[in-house]
Structure formats: C-alpha cells, structure tokens
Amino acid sequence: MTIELRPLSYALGAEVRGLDLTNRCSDADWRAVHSAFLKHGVLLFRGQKITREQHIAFSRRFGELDSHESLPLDRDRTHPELLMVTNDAKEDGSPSNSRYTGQMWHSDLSFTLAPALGSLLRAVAVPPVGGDTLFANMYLAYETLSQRMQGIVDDLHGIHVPERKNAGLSAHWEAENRRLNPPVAQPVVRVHPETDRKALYIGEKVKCFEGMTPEESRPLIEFLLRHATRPQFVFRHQWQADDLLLWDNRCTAHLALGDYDPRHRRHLERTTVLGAASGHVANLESIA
C-alpha cells in the first residue's frame, strides 16, 4: 500500500497512512516518512500496535537513541530507551514523577550537551477527554519576526534548566536532577541542520539570556514564547490509544496539558534520538 499524508493543520504536522510499523519499514517507506517528517515537523502515526521493541527499531531509523541518563528515575528498567510518561502510581505506591511531564513549553532535552533530534512518543491508555500535546512551528516564529528583532535574538543564548512546572515531585527526584543536569546555555536561534533553516530556540526552561539578569532577561523571553505560541503557528494532538507522534525537536516546541481527570490512566513511553552536541555549561551565578 502506497503511503499517503494528511495535513493536520496549516502551521504543521501531517498523518501518515499506509504504513504498519509491526513490520520492518522499507528502504523506500523510509524516505517518504523521513522527507515528510523535515517537511512538516510533526508526524502522526495511527493505530500502530506495535510492541516496545518494535517501538524501539523503529526509532533507530533516525539516529543514535539516547539512554536517558539525564533522567534516569523515569526510564523502563528494562528498556532505558523508553522514557515514561504516566501518572500510574509507583511500586511503594507513591505519585509518579513523571506525571507531569511536559506541562510547559519546551523542547526535548533542551537543558543537555545533547538536545534531541527527534521523539517519537507511543500511546499505551489516554483518558478520554482532554491530556492533548500542542505542538508550535519554530520556523515561523523566527521568521515572523522583524528584521531588527531577528537581529537581537541571532547572538542570544538561554539557559536552560531541567525543572517541571508542578511541585510535589520526590525530594530523591529533585536532588538528582539537579546534580545530574546542570543549567546550558543555548543558542536561542539554531540552525537546522537538514534544511538550513533557521528555528527559534526557547521555551519555558530558559530562565534568562547568558550575560543578562533574569529581570532583564524575562520580558524578552515572555514576548517569544508569546509570538512563538500563537494560535497560528500550532497544531494541537489530541491522543488516541496505539498513536505514535514523532517530532522534530529542532524546529518544534510542545506542550502536554494536564486537562484531564487524574483518575484516569495516562500512560505514554516515549523514545529520544539524539541530536548533534550543543550548548555549554552555563555560569550558576547567571542565573541566581
């Protein structure tokens, strides 16, 4: 069967039909989702009831995979390629620290040495309304820009740092997040190294530009993330059980909602592949 794109929206994102990821993608499959996943930064890979190791396979199409040793407490034990997303309660019967994963708008990895090329996130149980990811096109938020304000931004790097946006997580969760990822600071315009566009690169983890303070820093970063987010520039995903979104985080950001009744199960697993290094430590005192 021949394989057919569907647009999701105008900004981005686009179905892909015709494929069963429970068998070997071919050479020729391959290049028709690889040329549509830099086209339209976002794809949409339905009714795949594939298992973790397919899940996996799959994803090394596109690159290297990353461990997740930057987050070690939320990856499978079985399977450290596997991030998870769930609020399913852990084994001593605690809150999961992972259920609030991506509830503001960033890019995968963004506070590493070795931010994400792509992820590729599988939907094992969803409730039933609400738990949607947006989606934002980074391309046009540079490119919408004015001249004079591209010009700002161009020589600009955010710090990143690697916090979730609702408290309540471990204390054991916290502390070794913080050891493990220092701040980074990031080039706030990246070029994409496939399609040598140019993508803002900023979200809700960059606490302020390098050699400013974060009060000089903070209404730069609200007005981006402002014109980056608006409605026309984003898709939004709303989930279905066996879907598999894959991303590019070089030219997307995202956002997970929390709009859902916690009673109900959410529970995704996600792979990284991983970019090309970038970034440096940033200064502690930068951001203090």
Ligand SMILES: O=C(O)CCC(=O)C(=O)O
Contents of the next structure:
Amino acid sequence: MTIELRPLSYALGAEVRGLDLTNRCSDADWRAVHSAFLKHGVLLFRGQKITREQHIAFSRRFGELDSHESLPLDRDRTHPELLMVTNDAKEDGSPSNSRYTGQMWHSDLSFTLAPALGSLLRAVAVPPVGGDTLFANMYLAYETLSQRMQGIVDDLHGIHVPERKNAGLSAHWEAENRRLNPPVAQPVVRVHPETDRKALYIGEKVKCFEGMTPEESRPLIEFLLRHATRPQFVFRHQWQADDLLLWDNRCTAHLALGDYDPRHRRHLERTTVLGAASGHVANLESIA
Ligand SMILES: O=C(O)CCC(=O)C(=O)O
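Can you switch from the form predicted on its own and show the form predicted together with this ligand instead?
Below is the entire complex, every chain and molecule, led by the chain shown above.
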C-alpha cells in the first residue's frame, strides 16, 4: 500500500492517508511512517477502528512501551500500556482523575528519568465541538532564539514536577504522586537522538532552573513558554472519533485545551513509547 502525506499546518504535523491499522503495517509502510514522524513531529491517522491490542501492537513498532508506573491511577487495569484520558466517571460515580489530563503545556513523562519518545493517543469518543489539542514545534522554538539566548538556555536544567492542573486528587494520592515522582532536572535544550537537531525542552511543569530560585527563574520560563507556543509554531488538532494521533515528545510540546462541554463524553486512550534516559533527580534545595 502506498501512503500519502498531507501537511496539517506550517509548523508541524501531517496526516497519513492510505494506511489501515487493523492490518499489520508492512515494513515498507512503517519505514515511510517513521521517516514522516521524524520530519513532521505529529502524525494523524483518521478513521482507525482498531482494538486496544492493535493500538498497542502498532505502538510497539516505535519502541518499548511504558507501563505507566509513574501514573498508576490512570492506567487501564488489564493493559498497563494504556493510559486513560477520560471524563467517564469512576465505578463509584466520582469524577475521573484524568478529566483534566494535559491541560498544561508539557512533553510526556518529562518529570521522570525516562521521558517519552512518542505517544499514540486514540480517540474513542469526542465531544461534538471542542476538546482540541495544541502542539508546538520545539525545534522552531529553539532555532528562532537569538544566539545569545541559545547560549544561555544551552547551559540550563529545568526542574520538572509531576503537577497537574485541577487534578482534584485526594491528599493521599497527591502525596503518592510526589513520592513516586520526585522532582527531576532535565536539560532545557535536548539534542534529538535521531535527527541531531536541538529542541527546547520546556513546559508548565518546570518550576525553576537548577541552581536558581523560582523568582529568578520565572521570567525566563514564562518568556520561553510564550515564545515556544506562539501561534506560528503551533498546530491545533480537532478530534474525530477513531483518530489516532502520534507525536514526538522529543521535539514537540502539547496542551489539551479543555474547550468543551463536560456533559459530553471525551474518552481517549494513550500508549507511551519510552525514550532514552535523561536528567537526574533534582537537588531539592534549588526549589526551596
Ligand atoms: O487529551 C488531550 O487532548 C491530550 C492529553 C495529553 O496531554 C496527554 O496524553 O499527554
């Protein structure tokens, strides 16, 4: 089968047409998908009526999958490779823990020592309008900084915490989340291991730079975030049911907008491809 690519925005993203993921992707198609992944950062496969097992099997073509030990509350009980991003109420009727997942600019698992290589998010049910996701091209974000600013950020580490917006977790789970995920320092600029390009690695989970106080760090964090997420560098995805969206966490950041009526169902399932080891447990004194 010959696949076709259709760019989704100036900055990043392409739709892959001509692939039915209910069948095993041939090696030739997979090589084409992989090279498009490296080139476009985000790939969209529409109309994929795949099972959970097919979702997991296709994801494994990209590498080892995370079993989501860092986010135990959100993973599926029988498939630890699947993370639920859902507003479906829990069995006891209480609200889902993951209904606000992703509502901060971030790159997946940046707060761990094995940040994600890629993520594959499958839309099972989406609201009739809204519930969009934004993606920013972090190569462009780095490359459009002045040389002097590039020199400054090249030398910094950002301290990432496993914080979530409006999570509404119990005190017990908040404490458990902090215990499982102590703050981690990651380079603010990372070299993509497959393209050799430098990308900015910054998001709203960065609380300060290593060796600097939060007050000293905040203006630069805010500037970098504003710069990286300017509209010219962003693609906005409007979901349809049976979309499978794949993104490269090493050169993109994303944000779930939460722009939908919560009375409508929004249920997505994600696999996470493990990336190379990166960062170190942060020196806590630097965020005191
Ligand atoms: O729900 C979304 O649109 C994105 C979810 C997200 O940010 C994630 O899975 O990391």
